[in-house]
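As a starting point, one isolated chain is supplied in C-alpha cells, in the form predicted alone.
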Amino acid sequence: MEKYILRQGLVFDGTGQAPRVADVRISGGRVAEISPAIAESTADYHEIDARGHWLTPGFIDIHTHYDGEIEIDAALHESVRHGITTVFMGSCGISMVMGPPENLSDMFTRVEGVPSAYVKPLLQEIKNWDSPGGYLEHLAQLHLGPNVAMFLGHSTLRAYVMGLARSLTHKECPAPHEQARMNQLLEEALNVGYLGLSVNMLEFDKMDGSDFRSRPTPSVYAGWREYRHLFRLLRQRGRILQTIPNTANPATFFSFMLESAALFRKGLKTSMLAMIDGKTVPGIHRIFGHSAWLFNRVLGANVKFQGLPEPFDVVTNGFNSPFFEEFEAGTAYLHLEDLAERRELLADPRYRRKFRKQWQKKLAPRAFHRNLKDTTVIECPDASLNGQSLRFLAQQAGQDPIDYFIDLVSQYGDDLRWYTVVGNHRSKELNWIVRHPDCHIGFSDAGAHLRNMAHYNFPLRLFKFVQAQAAEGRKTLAWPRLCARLAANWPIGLGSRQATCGKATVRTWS
C-alpha cells in the first residue's frame, strides 16, 4: 500500500478544535502522524504538497442501500469522489444478510427504486452465504472503496426466521423458538461487528415480485412484543436501533422515543428519520428537534434524527416514485407492470375518480406535497412541454390540472421527467436544522431511487451552504464543528470492536 506525507495543508482532525497548519502523513491506509513539520521523508513516501487546501477526516454516510450496487461495483465512486470513506447499508429493514436471493430481491428493489431484472438474477448467481458472519466475509473479499458498516434489516430477520408469507401475514406473531432465533441471530449480528437492527414501519414501501407484490415489506407486520425482545438485546450491548416509524400512525413516533428513553433501564441508541422541512407538513422538523431536546435531557434518552443538508429534490418518470406508494391508487397503478394494461387503468373513470379523491385528502400521511404548481417538467418526447410547472400546462390546455397529469403519463408513460423539492427549500429553517445537537447529518439514500434522487455530495454541498450561510450574516456551523458533525455523526460507543470491513476501521467516534 502506498505512503504519502501531505505537507503544510490546514487540518481539521475531526474533534472539533481549531484547525492547524501541519504535515500528515499516511500509512497502511492509515493517518500514521500529525505534526508540525515531519522530517524528511524516504523513498517510500510520495510527497504531495497540500498548502492552501484543507486536510479533514473521510466522511460518514450514516443511511445507504448500497447492498445491491456494491455486489456491481464495490468501489461506490460517487460516494468516494465526494469524500465519503465510510457508509453504513443494511437501512431500512432490509439487507442481503440472509435468505434466498429471490425474497432478498422482492424486499430490496421495489422499496428502493432498483430493477429487479439486475438484482435477483445477480444474487443467485453469487450469494453463497447466509449469516451475518458469512456476510461481512463475503463483503471483505470485495474490492471495496469507502469502508463499511452494517446494520441487520428486521424485515430480513423476520422473514428468514418465519418464513416470507407469514412474515407478510397480519396478526401472525413469531412462536417462542422463533423469537429466540430472532434474538440469537441479532446477538450473531452484534458479536461479529454489525451496528445494530434497522426497523422500517411505513406501510407504502412494498413489497416487489409476484407472489406477495404490493404488500408492505415484513417490519409493518411485527407487534410490538417482538420488537421489544429485540431491542432490549440492543440497550444491553449500547447498539443502535435505526427506525422509521408509520407516517399513517403518529403514536409510533412516541413510542420509539419512550423505547429509547432511560426510565429504570438503560436507554436505546436510536437513530430515526428524518429532521426534514417537509413542504407538506410546515415545521415538523421543529417537532422532531424539540422533542429529541426534550426526550434526551430530561428523560436520559439517547434519539438522533437523520437530516438531509441540502433541498430534498426529486426526479420523477410518470408515476415512478415511492411518493405514488403513499396513496392506494398509486400503488394500484405501480402494481402493474405491464404499459398497456397502466394505460387500461389510467382511462378508466372509476380509478381516475379515486385517484382524484386520494390526491385532494388533506389529512392522509404524506412525504410529497401533492402541489403541481410546484413542479417542473424536464423531459418530455413532446419538448415544448419542458420548463413548464405541470399546472401551468393544464391552464394552458384548459384542462384540470389532475387530469391532465394522468393524461400525460397515460400518454407518454416513463418517458415523461418532472421535477419538484419536498422539503428543505427554506434556507433559515434547513440552517436550524444542521446546527441542532440531535441532528444525524446524513441520510443520502445513496445507491436506491437511480432515477429520482441523487445525494451522494450532501458533504460538499453542506460546506457550500454554510459558507452561504455565514456570508449573510446568519449564525451557522463553524468549520471543526461541520468537519466534526460529518467525520463522527454519533458517538456509538462500540470501542475496539471492529465495525467495518475495508482498509480501516470507525475510530473516530468516542
The other form holds:
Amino acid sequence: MEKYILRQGLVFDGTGQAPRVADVRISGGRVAEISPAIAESTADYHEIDARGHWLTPGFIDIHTHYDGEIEIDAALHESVRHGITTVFMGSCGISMVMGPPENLSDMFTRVEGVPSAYVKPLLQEIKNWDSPGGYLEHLAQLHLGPNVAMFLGHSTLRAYVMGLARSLTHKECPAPHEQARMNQLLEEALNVGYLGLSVNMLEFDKMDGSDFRSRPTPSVYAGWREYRHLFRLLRQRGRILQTIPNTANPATFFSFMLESAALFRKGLKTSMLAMIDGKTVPGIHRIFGHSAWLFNRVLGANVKFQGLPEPFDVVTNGFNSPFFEEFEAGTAYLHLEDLAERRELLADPRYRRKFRKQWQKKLAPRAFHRNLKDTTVIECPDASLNGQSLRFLAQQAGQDPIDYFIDLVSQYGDDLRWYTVVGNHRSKELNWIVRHPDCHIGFSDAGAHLRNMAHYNFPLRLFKFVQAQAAEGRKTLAWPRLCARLAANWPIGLGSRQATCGKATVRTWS
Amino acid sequence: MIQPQSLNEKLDEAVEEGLPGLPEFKRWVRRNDEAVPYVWINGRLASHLGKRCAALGREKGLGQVLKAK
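The form predicted together with the partner chain is what I need now, so please give it after the form predicted alone.
Shown next: the complete complex, the earlier chain at its head.
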C-alpha cells in the first residue's frame, strides 16, 4: 500500500475552517493524520515537500457526461489532472444504465457532441448489463480513475419501459403497469445507491441515429403526471432530482421550484441548470438566485442551481452545436449528415429565407445570442479570415451578415471553427453567482461537447477568479469557504471529500 | 496538492488534444500542468504535473463507485 507524508503544506480541510500549515500522513488509502509536525518517517513512506503549496480535498465535478468515455479509458485523466477526484454521471436524463446499446448511444451522442462512432460500436461490443444494479457492478469492475456516483437518466428509464418509439411519441403516456415499472426501477436504483433521477426538458437536445433522428430526447415527451410519480419517490427517500427546465418555456423553471417546495410534504432536493449570466436575457441569473432564495427559505424548497465559475464560452464547427437546434431551420440542417446534402439545403432560397426569419426572431426565448458581431473565426481553411468577427468579415465582403455566414458554412462546413462567449462575461455578476448560497459550483459537462466546451479545470479557474476579485477589492469567497464549496458542499449522503482524519465524512446536502 | 503561484492565465488558454482511444479526434481543453503537482485518489497517486501515474486507469483501488445511503 502506498504511504506518504506531505510536509508543511497549507492544509484546507474542506470544512470551511481557516487553513493551517501542517504535515499530512496518507496511509491505508486514507488521510491518517494531520498535525503540525509528524515525527521522522520510516522508510516505507514517500516524503513530499509541500512547502508553498496548498493541500485540499479532491474536487467534485457534479455534472459530467463521462458515461461514454469511461468505457474507453476509465482513468478520466482530463478531469483527474486538475484535482477532480469524484465525478457524477447520468446527467440530463441520459445514462447507459439499461436498454439496447443502439438506443443508449442515439440518445447520447448528438445531444452531447460526442462522435457516434466512438460510442455505439463500443456499447454494442461490451454491454453485458441491463439494470441499475448491474450497471454499478459493471462500473465497479473498471479501473476507475476518480470516484463515480450515478444519476438514473429519465430518458433511459422511459425508453427502457415504454420502448423507444413510444417514448418518443407525443401524447403517449405510460400505461399504469408501465408507470409502476418505472417507479420500481427507480426504487431499485435508489436502493443500490444512485443519487437520484435526472430529467431534461430541453427541446433542442436531439436524437442521433437514423430511426428517430432529430426528435427531442424521451424525457421531453413525458407529462407532469409521470414526473410527479417519480419525484414522490425521490422526496420520500431524500434523494436528488437533477433537471433542466425548458428554456423555450420559462414557466417550467417555476414549476420545478414549486415541485421542490415543502407544501404539506417533504421538500425535493433539486439541482437545476443553470445560474448563468446569459447574454440573451441579462439578469436571468439574479431572477434564479432570488427565486431559489425565496422558495428555499419561505416555502421549504431545496433548490440549488448549478453554476460555472468562468465565462461560458463555446467553439462551434459550422452550425454544429445545440444552439443551432434552437430553431427549426438549424435542426433541418443538422438533421442531414452528408455534406453535399447540407450544401444543397443551404443553397435553397426558400430555406435561406426561413433560416433568416427564424434567426432574427426577437421574442423567442433562447440560450444563444446570435449576435454575429460577437463572434471570432478561430480556424478556417482560408486563414485570412481568422481572428475576425463574422459580421466584420461580411462587411468587408460587402455582403449581408446572415447570407455571408450561410455561404461560409456551405463552403467549409465543419472546418469553419468560430468562437463566442454565451454568458458569464461580466465579472461582477459572476462574482455574485459564485457567492450565492444556492449555487453549486459545477456544470462542466466533462466528457461532452468535446470540440465545443472546455471546462474540465473549473475548480482551478474558480481559485484564479476569486484571487482576481479580491485583488480588485471586491468582496468575494474566502479561500477556506471556497475549498469547502468545491470539495464538500455537494450533496450527497455518500462520503464526501473532507480531509479530516480517518474515514471520509458523510455529509448531507447543504 | 496545488501550486498557488501557477493559478494564472494559462488556466484559461484552450488547446486541442486527442481523445483517449481516438487520438485523431481533438477535444478542446484547458490545462496548466504546473498548477497541480500531485493528485491522490483514495490514498493512491493518480496524477503528477499533468502526467498519469502508473496505477491510474490500469489498476483498481483508486476511484470507487460511491453509493448514496
